[in-house]
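What follows is a single chain, given as structure tokens, in the form predicted alone.
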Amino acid sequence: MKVLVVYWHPEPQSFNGAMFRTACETLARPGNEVKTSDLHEMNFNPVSGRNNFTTVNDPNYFKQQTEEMHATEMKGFSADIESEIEKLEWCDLLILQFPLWWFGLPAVLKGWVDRVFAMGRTYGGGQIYEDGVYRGKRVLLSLTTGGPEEGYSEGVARGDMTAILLPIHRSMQFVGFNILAPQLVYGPVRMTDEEREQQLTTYAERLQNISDEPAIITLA
């Protein structure tokens, strides 16, 4: 199994950092290959613009999707974007590791999606959902929250976690990924060292059998 782990957190010693290292170490066993994108370490630029490309379709008016289609035809993606797209094309399993910030992906990881999921190369021309470019691949959202689990249930102010994650899951299904159940750690800052260690052990145990784990259904 070929695994790509894309991770962002501004503090390497964070619990997200520990989850990232746990995933990499657990999955790096015979029969698996692991590649990573540590976006903070890479100083990944999340801002889209002409910096996404080495080609130019319209020098007078920038429309990202048009330039993406042109770059797809002309092999004109910038080196940083081309490298990330190639990792996506290579992997069987994509893991996104992140803290939930403002009910979604943190800005750098969202910017990674905005820049790397390029029209023409990643979707378009009818290649969406069950006909998506990445059909047959799987994605796992692995994330932490600031609040406790009871704060993310149906009927409470924040809303239930399934609804919060649905836009992210839907975007992944749009390009063809099958969706695995998320790996959720609620409020690790509120836990003892022993509780955090148990969470990492539980995650590692899950990852040992992730190749056989069935996808969940997130869209009707």
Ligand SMILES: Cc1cc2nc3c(=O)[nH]c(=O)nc-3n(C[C@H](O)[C@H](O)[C@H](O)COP(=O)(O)OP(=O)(O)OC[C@H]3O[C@@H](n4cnc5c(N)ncnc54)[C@H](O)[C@@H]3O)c2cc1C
Second form
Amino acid sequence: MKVLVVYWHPEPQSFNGAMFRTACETLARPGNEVKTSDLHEMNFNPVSGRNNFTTVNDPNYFKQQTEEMHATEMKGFSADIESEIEKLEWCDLLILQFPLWWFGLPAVLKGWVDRVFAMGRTYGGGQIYEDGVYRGKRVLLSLTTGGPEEGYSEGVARGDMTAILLPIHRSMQFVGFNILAPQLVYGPVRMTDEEREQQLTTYAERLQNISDEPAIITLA
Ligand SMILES: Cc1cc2nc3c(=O)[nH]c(=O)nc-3n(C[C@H](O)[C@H](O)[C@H](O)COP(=O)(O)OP(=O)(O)OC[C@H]3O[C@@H](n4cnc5c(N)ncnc54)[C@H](O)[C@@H]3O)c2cc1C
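Same protein, different state: after the form predicted alone, show the form predicted together with the named molecule.
Complete assembly follows, chain above in first position.
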């Protein structure tokens, strides 16, 4: 199994950092290959623009998707985008590791999706959902929250976590991924060291068998 772990947190010693390292260490075993994108360490630029491309389709009016189609044809993606797309094309399993920020992906990781999931190369021309470019691949969202678990159920203020994650899951389905159940750690800051260590152990145990784990949402 080829695994790509894409991670963002501004502090390497964070609990997210520990989750990231747990995934990398657990999955690095015979039969697996692991690649990573540590977006903070890479100083990944999340801002889309002409910097996404080495080619220009229309110099007078910048339309990202048109430039993406042109870059797909002309091999014109910037080096930072090209290398991320190649990692996505390579992997069987994508893991996104992040803290929930404002009920969604933190900006750098959102910017990674905005720039890397490019029209032409990643979707388009009828290649969406069950006909998506990444059909057969699986994605796992691994995230932490500040709020406690009881605050994330239907009918309470923060709302149902399934609904909060739906836009991210839907984006991944759009390009063809099957969706694994998310790995959720609610409020690690409220836990004891022992409880946090138990969370890491539970995650590592899950990852031991991840190659056989069925998706919760399957497209094909
Ligand atoms: C801009 C912004 C928006 C936010 N929006 C939301 C939101 O919409 N909803 C929400 O619920 N929350 C929100 N939060 C809170 C955020 O989601 C949490 O602070 C975050 O998920 C906690 O994860 P962390 O990795 O930052 O934890 P940290 O604070 O880094 O870690 C928690 C504790 O774990 C310890 N730790 C680290 N490594 C280990 C290890 N190996 N073993 C044991 N302990 C360890 C750390 O030392 C620390 O004491 C927001 C925060 C910000 C800044």
